[in-house]
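Listed next as structure tokens is one chain, alone, in the form predicted on its own.
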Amino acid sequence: MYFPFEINWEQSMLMFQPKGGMDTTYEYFVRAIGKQNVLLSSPVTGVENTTRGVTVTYTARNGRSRQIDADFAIVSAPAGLMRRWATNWGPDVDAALGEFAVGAPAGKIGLQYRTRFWEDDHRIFGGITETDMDLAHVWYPSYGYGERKGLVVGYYNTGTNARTYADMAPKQRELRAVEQGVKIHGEKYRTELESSFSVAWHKVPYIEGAWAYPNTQSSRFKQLQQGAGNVYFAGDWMSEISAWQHGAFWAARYAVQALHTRVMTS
């Protein structure tokens, strides 16, 4: 697969981001797999090893329970979610999954502006303003320099601050974030605002948190990296770089390599 990327120089490190946003990565995967092979709005409720492979139980769009039988399964759901599924991989795996803390609360808001006043008035091109307010961080776009409109991340907070914003209605989140941001950028931060979108990850179904940091030195973590029967685990939380998409790719490689080695030697 080919992914068109552009360079992001934020924070003095070389990073890459898909042109068109992070959803672009997912869209390329769907294109490669085939849309007909991807089941959306079908939450998994169980993963069980069988004598022939694995059975995955899920709830279809019509609300009915359905099952898929396969030779193997690679599961990338959060650890806390899997512990509520119907499984038969045993108490040792459940205990290993239990080592992961509940997903950390985190929140973000995107503020779309009619003009890129931070560039025109303040010569800010990308980067972050660190604050001691409940916003925590204000991020500026590292793309589209000189265009008419632009989107600023008005807050990216965690912990208590994230929960405070999460308990508000979306419009209230916007009003509070803008009120705080005005203290940094002045009235244009309010008057040039066009729209907003916010998310509280610990309230998102089937995610229930922003990230989980594993004890990568734990014998149980290493056990999970080897899989459980015909089930293998992936996702950023199953890597040494949790909370980053880099980690998700890393963990996927672990799982695929382990599965490949098993199939080729059996």
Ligand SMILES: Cc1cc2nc3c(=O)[nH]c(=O)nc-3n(C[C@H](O)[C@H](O)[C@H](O)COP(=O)(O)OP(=O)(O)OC[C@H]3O[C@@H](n4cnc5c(N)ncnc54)[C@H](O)[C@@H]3O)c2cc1C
Given for the second form:
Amino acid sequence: MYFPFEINWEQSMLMFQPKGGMDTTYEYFVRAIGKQNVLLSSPVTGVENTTRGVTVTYTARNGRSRQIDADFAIVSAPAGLMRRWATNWGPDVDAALGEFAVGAPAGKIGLQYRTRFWEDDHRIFGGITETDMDLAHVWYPSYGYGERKGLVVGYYNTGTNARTYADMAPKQRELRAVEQGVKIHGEKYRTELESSFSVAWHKVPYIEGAWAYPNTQSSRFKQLQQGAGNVYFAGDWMSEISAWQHGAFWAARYAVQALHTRVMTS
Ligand SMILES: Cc1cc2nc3c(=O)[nH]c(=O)nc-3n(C[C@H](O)[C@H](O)[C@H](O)COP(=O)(O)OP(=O)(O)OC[C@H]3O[C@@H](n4cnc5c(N)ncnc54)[C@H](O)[C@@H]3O)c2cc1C
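Condition change, the form predicted on its own to the form predicted together with the named molecule:
All chains and molecules follow, beginning with the one already shown.
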């Protein structure tokens, strides 16, 4: 992709938000694919090439192991987690997946306030305060201006800071984040708080990390782009723009293109 301007990916933080929240993205996909074709809460435990195609093994909602046979599979779970599956794609592919095994820690806390004091008192309407504290970024809502309540992202941190907060109980995370935020916004940051919700991505099952940065020049990355037998890989880590949703779309496109070319020439 060509950008007619220089982007510093570390510092850039775009603030477009889909109406209805992030969940709407996958909900529209489910609607397009057909609800009856989507199995939720059914973790995959194995993906194996067969002479006729591929067999995917998963644990159904009732706890039973089930299998689906297909011509091809496109797998898009985090790369490191796939290495725990029963597979027969061989040690080379496993080693290539291992390059993406470490998911970076990241954390966020949502602080819900009964008033929007940052708007009323400080004239802050959206945007981010970049701190040198363990909070890293404090993020104000860019919607619902002037309404009664509002939600501030009290920290959005990575690395050691993310681990520090992750190792606390949710209430402790809240107390610490508020204690720090009071230094910026004063006592209302504590007294107006209604509730909080926090996530530590490296502790979320089936994700176990915020993102993985591939070395897109490595031969193993290129090897995975070719797929393994009847299995193709996707997910943002399988693109040049890891850690961004459009990287996930991009990787999906790569996989579909490879599959399409193969089917049309076979
Ligand atoms: C804190 C944070 C902030 C971000 N901010 C932005 C942002 O502002 N803008 C942006 O564009 N991107 C952002 N991203 C990145 C964005 O979330 C990812 O790029 C995107 O979600 C990747 O999509 P994906 O489909 O590749 O992977 P994922 O969304 O990670 O999906 C992988 C799926 O695989 C499932 N899975 C795992 N194991 C199994 C199994 N055994 N069986 C079945 N399913 C399994 C998981 O449950 C998960 O649903 C952010 C990410 C984080 C963590």
